[in-house]
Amino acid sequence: MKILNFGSLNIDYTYSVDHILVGGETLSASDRNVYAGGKGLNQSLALARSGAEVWHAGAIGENDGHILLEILETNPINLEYLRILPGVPSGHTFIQVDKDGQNCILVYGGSNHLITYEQIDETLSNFDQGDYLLLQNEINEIPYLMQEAHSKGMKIVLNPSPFDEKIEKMPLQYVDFFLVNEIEAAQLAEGESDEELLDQLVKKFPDSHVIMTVGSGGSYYAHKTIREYHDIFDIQVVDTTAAGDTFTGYFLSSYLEGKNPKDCLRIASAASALAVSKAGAGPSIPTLQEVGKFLSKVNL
């Protein structure tokens, strides 16, 4: 069993600020910092760092994504289907980070927006029935994407992150794990609750596995009729950016280690909370040994 991630790779202009800009305002920053990120590096990423053997898939700017190919290489990521591509931008973010850790993002595609079919059906040529394939919502062609992977009885895990007209156009019905948070969640289905809102998407969705994250509410699981729940840990927030990317690689990668939901829940609430409480993206993303640290000094 192979885990493929089919994900963005982004260069983030990380800004402090006060508070998040509104339209018509001009506010200085405190400070600036480029990191590299994108939803597919940082879940690549919280793969490895947690243990699970990772393959990405991408695509970077030959001018611009050094950075990118730096973190990569410097961790245990396989990039053997990994493109560099002449003459493009790498995708990019302006991120602004408030007093209180909260972040917004504006992301430009650049070279994640380039994957053809091609790179597709060459790299999918090299999985398998029941292998992973992990996707975020800031590539192209992900319809295409789900429908070879389904078609070759892969397991698809699918964070529709960020939420957009696309989603809908892409063939849910195939998708094994959906990582949401609450936004997410409520653009999917409706619910008055968490937990109502929970049981719609499993209503929805019958086959597949849900897991909702809640901000400080927490975290859900939900297959059928399981449920499960797991509050956050508290720690001082410094910066979100990666929290949802961190908690989707840690929940993976437990859960395909055969833990159960409950435990799985935790240890990626944990790396989550690791993660905030440093600035940055991929830089942010605990090691399996700081999380187990972590998790021996807390009782929750």
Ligand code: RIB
Given for the second form:
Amino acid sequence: MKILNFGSLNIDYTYSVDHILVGGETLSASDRNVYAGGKGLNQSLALARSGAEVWHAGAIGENDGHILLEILETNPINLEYLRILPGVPSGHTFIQVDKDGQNCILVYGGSNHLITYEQIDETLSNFDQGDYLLLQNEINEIPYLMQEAHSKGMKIVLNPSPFDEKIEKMPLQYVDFFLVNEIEAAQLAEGESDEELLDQLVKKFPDSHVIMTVGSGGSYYAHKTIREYHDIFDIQVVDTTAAGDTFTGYFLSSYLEGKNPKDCLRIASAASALAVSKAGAGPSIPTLQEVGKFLSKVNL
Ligand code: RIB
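Right, and the form predicted in complex with the named molecule of this protein, after the form predicted alone?
Let's see the whole complex now, leading with the same chain.
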């Protein structure tokens, strides 16, 4: 069984600010850093650092993509399906991080939006029935990817983030695992409470596994009649960027290793707590060893 993550790669220009800007306001940033990020890249890093073997497919720009290549090449990630495109900018973001570690992200798709049917066909020809395809919502041609992967018998894992109108046009009936936060869950289903939202998602997608994170409210797993929950780990928040991506990578890796859903929630919650305790996207994602050390010290 192989894991293919066909996903975005972004250069994150991250600015430390007192508060998130409001319309018409001008504000001085107290610091500025450039990190490798993008939901796709972050999730591949989380998978690799948690011990899973992952193939990352996507596209970066030749002129500015070196920061992305550097982090990918220094982690055990297979890159033969990553394309380096001349004459186009890599995907990039402008991120404000406020004094409480909360963020606000502006994304420019760049090379992430230049995925072709030909790249998809060529990449998928190397994967088979039972292999996993992980997707987020920061590249183009996702419906085609889902359609083709499904017809090969691949399992589809979707993190519908950032949520927009494109999600509703995707063949969501093919999704085997949804990894959503409570806001994305509320776009996909209706419910007053977290539990109700989860039940409605299960009703709408009766064969899918649903994993829902609720920020400080913990995380849930639901599949048919099974329900599991795990609380968050209390930690000093520095920067929440990539917390959800870390959770996704660690949950998937633990699940595919055969751990039970409750343990998967625990490991993914610990990994994402460690990610928010550090600045930046990719560089904040912990290794399995760091997660193990953290878990051995906490009582949850
Ligand atoms: O989920 C965090 C990521 O979202 C950042 O790294 C940024 O690139 C945006 O894609």
